[in-house]
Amino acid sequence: MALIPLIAAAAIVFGLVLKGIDRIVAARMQARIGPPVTQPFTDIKKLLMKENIVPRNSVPLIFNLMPVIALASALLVILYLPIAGFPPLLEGSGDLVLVLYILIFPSLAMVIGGFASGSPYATVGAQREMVTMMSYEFPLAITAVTTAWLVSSAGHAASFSLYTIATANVWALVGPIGLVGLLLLFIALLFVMPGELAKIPFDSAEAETEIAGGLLVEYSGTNLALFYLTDAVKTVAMASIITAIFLPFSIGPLFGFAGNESIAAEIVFYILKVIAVVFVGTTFARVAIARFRITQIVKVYLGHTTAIALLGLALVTADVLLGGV
């Protein structure tokens, strides 16, 4: 448990550092030059040195309750995660469900926030947040669901844990068909990052152009920086999922690492991996797409996306059954 405070904030610097290279890397995509990777830290700190401004039309309890809730169960999914291929420090069972539920947590915190706020914007912004939110968990369920069930089928014991679906590679246990289904999966996956971390084109809860910030129209101070680290710590969270799930490769072994060697190689391969994710899901994706109307949204996420997540259950399962690798 000694190691729950250095996790924490290993996953809060990782999560800023993540957000400073999104931002310069999407800075170059559109011919800027961008700000320094250190400015998310440039940013919290100015935040946390404003003052803490409470409406007077809020409820002050549940406003200023939902950015530590919101933190505290993005950080606490980070205590379920394999990182590195190291098992998690907190492991059970049944841990990816318990992941998805915990996940839904921030962006609830978030919606009870700008309804408390007694804000008219946020209130759009939360109405919102929650139609997104309905739609991106079908397909979402749908790929976690695939996944365990392939490394159940496989005879594997506790499926349902991220660390046994990180260490089975669910590459290896499929066949051709298997394979397109598996990379369809982690497609329909990839097309829920940047919805779960509300990002552009997925962002009209918090669309500044229409309702000025949505959500976070309201909070400013300490309540606006817990919830700036609250999207770091969310990056770090759902890039690491997919990595898990999709891409639990080893370094190490290829080229004959041992001991410190190993850990460390293991570890910076880690970091490339979720920075290669981040840049996919979410920084590729809001450089070349407009904001979607939340409309778009729903189509997207329950048509298409849940569409090539069935797809890809559906060539998983016949995989299985024609006989698979």
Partner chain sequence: MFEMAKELLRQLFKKPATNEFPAKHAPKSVLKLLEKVSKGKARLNPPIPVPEKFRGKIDYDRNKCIGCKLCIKVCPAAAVVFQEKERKIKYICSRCTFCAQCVDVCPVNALTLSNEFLIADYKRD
Given for the second form:
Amino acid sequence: MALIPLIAAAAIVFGLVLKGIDRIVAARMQARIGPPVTQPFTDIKKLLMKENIVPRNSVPLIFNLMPVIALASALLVILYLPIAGFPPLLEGSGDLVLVLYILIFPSLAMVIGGFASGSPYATVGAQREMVTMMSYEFPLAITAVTTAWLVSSAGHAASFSLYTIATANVWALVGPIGLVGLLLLFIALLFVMPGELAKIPFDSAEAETEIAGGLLVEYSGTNLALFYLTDAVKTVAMASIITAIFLPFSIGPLFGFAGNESIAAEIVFYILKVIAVVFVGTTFARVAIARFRITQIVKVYLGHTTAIALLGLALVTADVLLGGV
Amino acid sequence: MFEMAKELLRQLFKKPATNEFPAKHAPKSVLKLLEKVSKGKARLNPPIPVPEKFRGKIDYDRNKCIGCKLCIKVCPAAAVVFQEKERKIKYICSRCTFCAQCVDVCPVNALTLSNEFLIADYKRD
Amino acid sequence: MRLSRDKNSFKISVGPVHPALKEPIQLNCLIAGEKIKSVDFELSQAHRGIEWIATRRNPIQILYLAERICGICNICHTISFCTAVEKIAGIEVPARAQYVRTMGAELERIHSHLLWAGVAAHELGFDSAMHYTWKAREKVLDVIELLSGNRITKGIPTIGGVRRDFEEKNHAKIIEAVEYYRSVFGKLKAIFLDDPVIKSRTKDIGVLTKKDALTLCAVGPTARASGIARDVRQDEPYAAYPDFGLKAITPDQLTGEIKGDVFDRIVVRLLEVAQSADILEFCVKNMPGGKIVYEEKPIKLLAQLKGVHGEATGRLEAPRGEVFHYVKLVGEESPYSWKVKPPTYSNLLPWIPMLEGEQVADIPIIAASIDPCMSCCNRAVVAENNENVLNHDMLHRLSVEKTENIRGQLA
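Return one more block: the form predicted together with its partner chain, after the form predicted alone shown previously.
Below: every chain and molecule of the assembly, starting with the one above.
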């Protein structure tokens, strides 16, 4: 249990570094230099020094409580995730379904905080965030359940545990049809990632040119810093889930590392995998696509993404039932 | 379709278009950086050279001036003030809009254009 | 028009300070869910009293004041003012000066339209396209700097001609820029007109029908996108435009149909960038020789203008639409009256039919689609409640108090 603060601190630092890398890569793609990689740390430092302004017509208790809950729940998710192939700290006391539930918490906290701030912009933002949440949950759930079912049908016990899924390596359990199916599920999950993290093109809940930051419009100072950290930690969490399910490969056996060397290599490889996932799922998506309208978000998630996920589900099912042809 | 995405990937591997003047990133302390530069320890990236017709800060040659007040008549920003006693003018750079109308109108070329444009300062004159 | 609210709707104010609006204007929208039920806007949040200042300045000084009405279309306001004064005084502008003015105006049009395209992309949350178009805009700014010495406010036109010549030795650079924009035009077309997300966010959004555009007196690209082939450069050619024989651009020249939506406004502006490149090339190839100004000595000119009486108007096509200046000289040093009608003023009312029935998410892009320039059209300010009006002395006192306060906190 002494590891908990350590993991929390590591997740926050890693999340902020990821944000820094994300900003540099985005800037380079737009032919800009971009900020130094330490910029998110500077931002946090500055926000923590700033005054915490609570609007007059807000509900102060809820308004101030929600950022704390958001960060706490985001950190809690991290404790349930297998990182770099190691079993999660809270292994056995919760599984994938729980992770999916806790993952909603930060968004939900933002919605409640937005409603509590009493600004019409935040209200519009909160409504949009709820709609977005409801839309992306379905493809996310399909992906999670399919992989869990696939692992259980391969004879593994405790198939809803993320650690079991990660060690089982879903790609090894299927034949060619299933491979296509898994690839589709992978794509569906990458689609969900920017929505989950409220990034362009799915950021209409925050949309700074439309509703001036939406949910976060009234937040400032420490409260905003906490939401900023939540976002950083959520990026790590979401990328880790994708890595655990679809990129569970380890590098140790390939080069014949052992002992401490192997641990270090795994961690470095994990970091690289997460950076790659964040690049595809967030950075590239947010610079290459314009922002969707909320109606379009629903269409993309409940239409296209769900269709992709369902097709993936069907293919994986067919593959398993036909015995891995 | 998705022309932008292709262009973005192309730009990822190209040099950024930003002109790194005077430094790539904002320094922690500007004064310390300037101190370092004056000691020769750091280097500032030079600005892009100005074009031939550039209208920068106006140089005033007090000796040539005959006090005809024509520049005051055409200056749109009241950046030129007449000094009654000496019958000369005073040029106030912080008001200047750099239209160079006074330079065009001066009969004795006492006012000339310079290439200087780094004129931000803590003091008004 | 006042907005009345009921149980199912609430009011949301966009502006006067809002990240999507670069200038102060307040759009009061009554919304139900995501749908806009009705719109009202409050103008004149940045009154600068430019016309009042002008009645205390001589025409040479007003040139630079006119230039500062609008930062982007500065040369249009200056030329428009010059035209009016020239008409009153009966001054004939040399042919070469007319060509220089035309080239200045067309360089500015490219600059303005690319700037707008970037802003529009930013409103859609597409910052990459913004950075790309603004990178392309650098080229025209470099050319303007080379030709005039300044990047934005050119200070080129003067009454009776121009102040700086666009010499032949610099023409190669202009042609280079023309070629660059022809090559960039294809890419911009692919980025803005073929992108599926931009298409879905702009097609059939903010529709202004031809009838509405005519009733509400829309001008410039806003009107042309609705199918009104009206352009001052075509209808009443001035400067070098009679030689070029310009045809007004309507979106059907590229897409084959006229809808009057935001997408059509993008099409019109992009086509005008290509058209401006053509005009520039034409001007470079056909530039006549001779003087560039009617009277080289400004003081002599001022003396001449002091003796004339009369009133006249100057109108021309700015990047945003028709600019209209009215000047009255009564034989004094300063004009008796100067009235400016910038294009945005005519394009504001079409906002209402464009915005009604659309979604909240579309407010920024629709508002931006007319390329609004709010500070340009602030001619008057109405103070309804005198308690809230701060004059110079009060503002000065408040800022001194604030400084003292901060000083006290620091000590």
